[in-house]
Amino acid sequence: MSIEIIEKDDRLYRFVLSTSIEMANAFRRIILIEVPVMAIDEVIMLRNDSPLYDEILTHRLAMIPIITDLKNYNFQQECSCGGAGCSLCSVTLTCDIKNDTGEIILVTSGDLISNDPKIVPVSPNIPIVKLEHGSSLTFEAFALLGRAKDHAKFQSVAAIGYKFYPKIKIDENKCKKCVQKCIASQYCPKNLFKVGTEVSSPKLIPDFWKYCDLCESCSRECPEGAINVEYDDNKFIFSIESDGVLPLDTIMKKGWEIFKEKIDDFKDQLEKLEIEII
């Protein structure tokens, strides 16, 4: 198994993973549902004059992405407090707003006050609810660590997916027989082909594999069958988009750690099995 980085910034991570499709899919599912993050799990509503019911408001709060610190917080069920909720496993976010402006105001994620300045919403501009003049909203919310396999609000990434690594072969001998302008280059939706002075001999652009979606438009429209589109079934182009709850490097590292733990556990379980040979 090997990784080649294609593109990397604060919110997007693209790389080529060389492995089997089973391992690629397992890694994707681990990143998607096993990497823990923080989310609001309980809300004590003290006053709610907004148009939304308490339950709807609580659901909206739970879906706000919360910046997570994996080093200093434990799972509540594994904490020394026994799950009661302490400073080592939960964070309190409070909101106390009364609208005396004479106008309708919008309560946003920036109005949540955390008892840990590092554990706050990813953005202060996420809308929660509107309050009319004279209305109040007061509540305490408690964020804790969880996994997306238990609830989607604990998902560590906004999106993760992969596609096969494309392989496109051009038969120049067949291209020479073509008397018309290269049809393949005209039909490719990503403009991956370029045609030089010899209009019947297309060339692939550098790094075409980064953009090819394996739609096969080029081979399907080519009258001479000079272009063959295939894919490498042991090589995958991954794209991971983060909503900011964790740095992408941390997500990747934690994902590999969990993957290794699962493989080691699987090996231990196999060694304990008593296999009867018939």
Given for the second form:
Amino acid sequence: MSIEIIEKDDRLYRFVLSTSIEMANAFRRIILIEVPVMAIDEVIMLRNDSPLYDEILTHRLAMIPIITDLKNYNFQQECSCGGAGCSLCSVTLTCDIKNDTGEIILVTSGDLISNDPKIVPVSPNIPIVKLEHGSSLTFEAFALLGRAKDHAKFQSVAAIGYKFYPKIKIDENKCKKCVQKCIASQYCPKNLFKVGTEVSSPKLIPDFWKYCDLCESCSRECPEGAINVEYDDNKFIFSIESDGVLPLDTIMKKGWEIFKEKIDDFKDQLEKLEIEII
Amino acid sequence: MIIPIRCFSCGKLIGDLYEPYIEMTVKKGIPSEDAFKKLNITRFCCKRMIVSHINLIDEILNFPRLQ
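If the one shown is the form predicted alone, what is the structure of the form predicted together with its partner chain?
So here's everything in the complex, that chain up top.
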């Protein structure tokens, strides 16, 4: 198994993973479902004069992505407080706003005051609700660590997916039969063929595999059947897009850690079973 | 009512991108294709969240609950 990085951004990661499809899909599912992330889980609403009901407001609060610190926080079920909620497993975010400006104001995620200065919403500009003159909004919210298999608000990535590594073969002997300029290569929706003026076999640009979607429009349009589109069984182009709740390196490392733990657990369970081999 | 915080389909944060989008397209007249590129919105599930949204909360605020 090896990883080759194509593109690295603070929010987007693209890499080639050389492994079997089962491993690749397990990795994808673990990152999507198992990596723990913080989100608001409980809200005590003290005063709400806004046009939104308490439940809708609470749901909106839960959806706000919060920057997570995996080192210093535990799961509430596994915490030493026994699930009651303490400073080791939950973060309190408070909001106390009264609109006496005479205009309509927008309450944003920047108005949430956290008791841990590191655990704050990803962006301060996320709109929560609008308040008219004279109304107020007071609540106390508790953010906990959770896994996305319990609720989508605990998702660490916005999108994760993989595609096959393309292998395109061009048969030059068949190309010689063609007397005109290559038509098939002009049908590529991503323009991955080199533009040539002479009658010869088409050439692909060097890093075509980064962009090719295996749509097969080139092989379908070729009158001689010279272009053959295939894919590699053991190579996948992954792309991970993060919300900003965790750095992408941490997501990857945590993903592999969980993967290893799961495999070890599976091994232990297998050894406990007494299977008779015939 | 008010712009949803995350995309319904993929879960990308789009709540904070609605205001900049309206600023660009309605006020400055930038084509929405270019505005989406600047805001880093690539998937069509996230685009429909913004394009099809109507901010009804402004209408509802004209009828205050407190009076």
